[in-house]
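Single chain ahead, written as structure tokens, the form predicted on its own.
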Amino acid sequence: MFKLALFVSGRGSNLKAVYDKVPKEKVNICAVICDKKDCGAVQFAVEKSIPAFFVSSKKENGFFDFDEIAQRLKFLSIDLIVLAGFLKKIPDFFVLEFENKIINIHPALLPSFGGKGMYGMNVHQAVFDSSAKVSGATVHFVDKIYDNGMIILQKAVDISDLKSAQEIADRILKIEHELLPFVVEKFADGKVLIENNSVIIAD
């Protein structure tokens, strides 16, 4: 069974796209991470019975920080780290310890509308006022640097009829939902493979 731990800071929509999505004989959700206690992702894992665990850079009450986290993910085995909507960086040692075995869902086709501060409705605003035409998702890995890492996957939209960086966020989620559960699918599959420093997603 492929181990999943995802990482999260909101609603959880890419999170319960990758439950919904994924066929449970395949992949087991064995961790949920947040830095928030009060949001809809941590909900949803603990109506899913998934477990959950806070993170800060700091040691809080109830939080553990990265090295914690890292020995817990560690002690569980886990295959696969998903950053899923996860708005802190993750530190440069998390990295390495984990190499290529974090990837990230950005709402944009990098490497186009990506590095620090660009995420969320930031990243849209500045899609929209660019007046593009085009925009989607990118799954990638992680690596020390925002938004750099080797792109595993992308799916570009037609955005030119619409009038908001609000309606692009509402179609690119979409697109977001379909591509993060594909590739995490992919992953537990061995199917996504690294050559000559490229991606390559076997059929």
Given for the second form:
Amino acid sequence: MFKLALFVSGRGSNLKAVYDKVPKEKVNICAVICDKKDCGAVQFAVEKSIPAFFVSSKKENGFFDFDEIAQRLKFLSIDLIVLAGFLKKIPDFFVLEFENKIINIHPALLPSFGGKGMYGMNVHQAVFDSSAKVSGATVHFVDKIYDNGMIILQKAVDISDLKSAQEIADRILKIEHELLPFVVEKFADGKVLIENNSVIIAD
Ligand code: GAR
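With the form predicted on its own in hand, show me what the form predicted in complex with glycinamide ribonucleotide (GAR) looks like.
Below, the chain from earlier opens the complete complex, with every other chain and molecule after it.
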């Protein structure tokens, strides 16, 4: 069984999409890791009896640091870590420890509209302000730099008819909910391959 852990910070709709759409006989969601004690994603994990852990770089009651989380995920033999709306920076040592095993979903077409501070509505507002006519979602590997790792899959959509950042966010979220479960299942099937510095998804 392919073992998955997801890092989350908020509403948890991408966590829910993965839970609902990826076949349970292929993928076991072993852990949800959150930087907040109370949010939609944690509530969903608790509802579905998925073990939830809390992470903080500071010493806080009831929180583990990234080192402890890394040990826990190693102990669980996690195959893939998904950042599904996790808004804290992943420390460099953690990225190295799980090289090519951490992916992120970003709500725009990287390499545009990415980088520090580019998350959630900030991204969609920047897209709207730019008067771009297309946007989309990107699933990519996580490296030491924000939104910089190799791109795994992207989907673009026309946004030329939309009148606000919120309308863009709503349209892109639907794309995210297709893209992320698809990519997770491809990983579980062993169909995501890195060749010559690019990512190939086999049929
Ligand atoms: C999603 O739109 C995700 O792409 C974005 O946060 C949202 C989380 O929603 N992530 C980033 O902006 C990362 N740079 P969710 O909690 O409902 O999945």
